[in-house]
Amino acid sequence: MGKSYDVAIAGGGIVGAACAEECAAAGLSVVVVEPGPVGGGATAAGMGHIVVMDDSPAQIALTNYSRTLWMARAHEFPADVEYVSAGTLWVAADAEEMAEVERKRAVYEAIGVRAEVLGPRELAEAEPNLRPSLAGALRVPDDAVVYPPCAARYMLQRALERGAVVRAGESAAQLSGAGIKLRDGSFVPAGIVVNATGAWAPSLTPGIEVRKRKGHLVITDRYPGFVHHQLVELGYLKSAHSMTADSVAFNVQPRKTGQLLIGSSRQFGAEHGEIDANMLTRMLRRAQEYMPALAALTAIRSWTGFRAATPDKLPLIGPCPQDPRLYLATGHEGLGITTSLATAKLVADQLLHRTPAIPVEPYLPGRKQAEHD
């Protein structure tokens, strides 16, 4: 058995090295545990928007908090993260979305987050290449885009200079409150364990309602000034409600680099990470719709993942009721790049007993969960 940590988390992505940073930084001594690549599976390929979400009042809290956080850390992330401010545009298809706008704005408003309603003029102004009939939109100007890989890798290394150690290229096979056994049969001891696995997280805590959403994923070849904003349907909520059918919604975001990607799908009972061509081609003509003019540019590469998803749609953060040493930070669903830095915060405010900024309560994994829609 070799030497014994204070805390050690299964799981290199966003979340677990976001948990590392912020346990390391407290003082812990820290390990994780990672088969494949800092940031390469869930976390690479996600979209990397940070952005407030009001499905519910939990919700809004979280993103809302950890928004705030990525926010104050802005001008301390390397070019590589490629942090930038683009802002969300909630576009609106009609009057009936209009009305979705106007109430999202007062709910923006009523928490302190910045928000503008756009008229169909205005619209075509700040994105020319979408479609005229359009409605309007809501402008959030704060929520931003990173690259959720690079983010990941600097959380670990920040975590490493404060001396936590990162066992890449090894697999955790079993968790327990005690520490993590690997794949090679070696233990791995811990004062703590947090499971930060994503989707592949009840493989290691049985019995936890987490269930994998496969979503896909187009980049584009280099177009710059195409799109300026981070751009969602708001019809993107009804199909993110959706539990159970198949969805897409448009969501089109400009790269640093020049670069759109375009999402988003969403299928519950795909185990396989394949490209499913029916899927891809809904996503697109469904980004067609709203603008015409991408059918003109060059996909140089499209990509699948696999979303952690929780029936209430909150994610799972903080100690199993059967096990008060194992914790877990997992159902984030499509929102772990975003909530990753107020998850951090919330794991090691219940570890050190600190007073947390916000209730971690409904994110408890103890709480009685049911089906969201």
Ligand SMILES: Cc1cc2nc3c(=O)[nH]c(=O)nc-3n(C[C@H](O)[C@H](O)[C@H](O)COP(=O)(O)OP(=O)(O)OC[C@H]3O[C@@H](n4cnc5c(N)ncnc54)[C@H](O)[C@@H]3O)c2cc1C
The other form holds:
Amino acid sequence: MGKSYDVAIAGGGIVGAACAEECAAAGLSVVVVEPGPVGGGATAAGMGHIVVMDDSPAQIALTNYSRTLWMARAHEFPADVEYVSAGTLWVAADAEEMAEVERKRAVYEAIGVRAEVLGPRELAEAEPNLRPSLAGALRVPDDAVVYPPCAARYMLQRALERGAVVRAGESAAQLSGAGIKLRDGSFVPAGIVVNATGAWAPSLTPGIEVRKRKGHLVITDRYPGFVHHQLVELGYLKSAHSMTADSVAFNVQPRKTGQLLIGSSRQFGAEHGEIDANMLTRMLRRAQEYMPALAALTAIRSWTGFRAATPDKLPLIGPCPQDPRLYLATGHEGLGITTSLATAKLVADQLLHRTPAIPVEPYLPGRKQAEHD
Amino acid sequence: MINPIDLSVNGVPIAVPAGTMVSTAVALAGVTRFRRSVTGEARAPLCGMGICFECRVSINGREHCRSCQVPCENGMEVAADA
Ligand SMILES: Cc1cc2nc3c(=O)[nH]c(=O)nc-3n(C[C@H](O)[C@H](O)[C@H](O)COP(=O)(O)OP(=O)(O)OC[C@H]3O[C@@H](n4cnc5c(N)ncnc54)[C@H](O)[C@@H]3O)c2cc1C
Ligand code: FES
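Please move on to the form predicted together with this ligand, as the form predicted alone is already shown.
Time for the whole complex; same chain goes first.
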């Protein structure tokens, strides 16, 4: 039997990396087991939008807390993390969606998140490549974007500097509160084990309510200045909510390079990673409805990734009821880049009995999950 | 020259034989830096067959066209990152 660690983390995506950094910073000995490249899972597939979302009070609390953590660290990131505070525009197509803009603004104001309503003229000035005659938008100026795999690598690097160990190229075969059994049969003993394997989590902790939700993305060549904000249609909420139907929504974000990321799609029941031409076409058509000039740009690559979805749209953060030394840190669906930093804080708070900045109960694995549409 | 085609590269007029590719016209115009990489390095055609994307220029205002794949046309305005 090898050395025993305070914390053994399965999964070196952004969530595992953030947990490693936070635990190492608190003085704990940490090991991370990751079979592939760091941040090579959903973390490499995601858009990297750091965004406050108001699906439920617990979701606002977690995304807002986590965004605050990102903002406080903005200055410390190396250039390859590409942290840019471009701000989100929630784009409203019609009067009904403008009413939603107003409702959303009030919610954000109540929790101290800066947000301003743009009318049709101001929206056209802010983003001239959007189609004319949109109704307006909500601008959330402190939302940001990062390049997620480099952010994960940076966090893990910080953990290593504080003595953490990475078992690269090794894979967890079995988890318990006592440690991680690796595929090669060896055992890594630990005081606390964290399952941070994203959409793969149920294969290591059977029975947890996490399902794969596939998404497609496209990236274009460099067109600096074509888009200035992270653009999301307000109808996105309707699309992201549906727990059954496949859906697409207009979502375009500028990278620091001038490249544009074009999303997004959501599919349950698609277990394989290949591009689905039909979904890709639907997604690009939706994007062009909002931004006709996209049609003249060159796309250079498209790919897919798997979000880890839970029935109530909230992640699983904390100890398993049946094994209090086995922690979960998964189920972040389409928000795991945003919520990685808060997840790491809440994991460390619970295992060190620190007082958390926000209540942990809504995210505890043992909670009763209300299916929510 | 039989059937010369008149176009411009970075605003300078140039005549080339019909069938000439834009990449050749850019080179004939004396331009060696077709575009810049994301870190600002000089780039020029490599494969000549549409695979490497190194030869991209703007043609008639449309950015990122692979110049090795586009035949010259009369009146074309080509902008390379000279
Ligand atoms: C198309 C798309 C767009 C998205 N856009 C955004 C966005 O704009 N903003 C946002 O906040 N979120 C976004 N997300 C969500 C975000 O990408 C994820 O929530 C986040 O990356 C989850 O990180 P993770 O570390 O939990 O999972 P992953 O990054 O998937 O990491 C899990 C790791 O576990 C490893 N692993 C698997 N099996 C084992 C094993 N047996 N033993 C050890 N390790 C194992 C894997 O190799 C992997 O590296 C998007 C997701 C997708 C798919
Ligand atoms: S030279 Fe390779 S694509 Fe044109």
